[in-house]
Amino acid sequence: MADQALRKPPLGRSHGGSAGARVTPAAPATRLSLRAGADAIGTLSLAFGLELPQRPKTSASVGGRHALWLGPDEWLLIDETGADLMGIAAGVSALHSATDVSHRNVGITVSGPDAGAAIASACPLDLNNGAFPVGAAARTVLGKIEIVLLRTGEEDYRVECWRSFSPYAFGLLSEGAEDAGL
């Protein structure tokens, strides 16, 4: 994995949105796309360190690492501690492919009692805790771009999104964000 610490990060110290919803860059963190089938998911899930979920819209959290569920063989980890998720990968036997993702993803976080409306603003996620609760996980759209959503909190979301589309998204959440406050 290359050093996250060399690289300029795209939103700088950008910080956005209203008294009722912040939006702020995430810290820097390691990504890995995990693809997997069903006879490898307990060995990786060992290797890892948390339960690999296995239902639609689910994710599972451990100390700073994160796993999201994006489709019935298919996972993104997140890693805020700084781990190397392709060392500890390289180092499983079962069958399973896996990519660092770390440079192409942007983390953006929306937090506050209206973060859920900013982000809804620009998102046809249900985001209401009925149906999108703590924990939620999906690959999803903000405007015109393809993002990955993580509800952290009640009132905590993490918005994944390509680099390039990063300045983008950060507007329009916090757009958002200044809308849901008024």
The other form holds:
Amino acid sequence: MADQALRKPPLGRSHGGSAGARVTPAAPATRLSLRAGADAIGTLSLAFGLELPQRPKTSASVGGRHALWLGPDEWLLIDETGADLMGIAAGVSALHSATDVSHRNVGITVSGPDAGAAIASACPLDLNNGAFPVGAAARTVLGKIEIVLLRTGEEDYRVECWRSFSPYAFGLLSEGAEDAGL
Amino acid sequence: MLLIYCPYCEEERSELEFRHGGDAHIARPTNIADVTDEAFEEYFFLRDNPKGLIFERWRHIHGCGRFFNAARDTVSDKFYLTYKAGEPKPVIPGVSPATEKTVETYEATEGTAK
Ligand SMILES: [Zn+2]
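Could you switch over to the form predicted together with the partner chain, since the one displayed so far is the form predicted on its own?
Up next: the whole complex, starting with the chain shown before.
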């Protein structure tokens, strides 16, 4: 009998997709759901070391840390290095609300020339370069679930979904990747 | 697919990201503990259900999360315009608000059908 609980990532070592679009679970990361008014943005930006974006559908990224605009006073922070985002937020006295959602979300990366088409198979966002350039981010839907989408590169996207929906999102993206190659 | 302009995201997004929120500009009585049951019923439950122009609340729930208001035609589903919550009810050029006369009843339209 095991004498300690093992942390098992929800998607394990799954891999999917097609030759044109690889679908892979993203590495574990720390995440913050951040809400704050305009007067706290400057202080929070200083504390987190990146400029919290204030325009719709934009993001800011510095050294593996991303801040995604979700709404006029709402951001999703993702740190791929596993930094203690809650600890940083705790040191900011300006009025804000920060909730650790590191384990609520699962990240899935979609990469390759067909990556956009794979996502568009189930997502109504306009993913053309003009409407959704590299660095663009938005909360939207993928099939029957809500996701947050971040374009990390010309052919690279990060899909964030809630943990229990991750097999659904992974399967749908893999199907979309195969269809995109037809 | 119906596209709805979100005044906070400042662009048109798919209807799949939105949720309807009922009539807009319904003022909550400031003396709600004192009003009669009939007045409360009027405020809380009774809506006009007009045929034509209507002002409604919508929420970009799978987007920026914000409530906003929309002027929409209940027959054609056309969105005339959307505006931020808290802004006054706009005038839609060339479109007059629906009146009671525009309401068609079963008796009026189908009553003589054989
Ligand atoms: Zn919006």
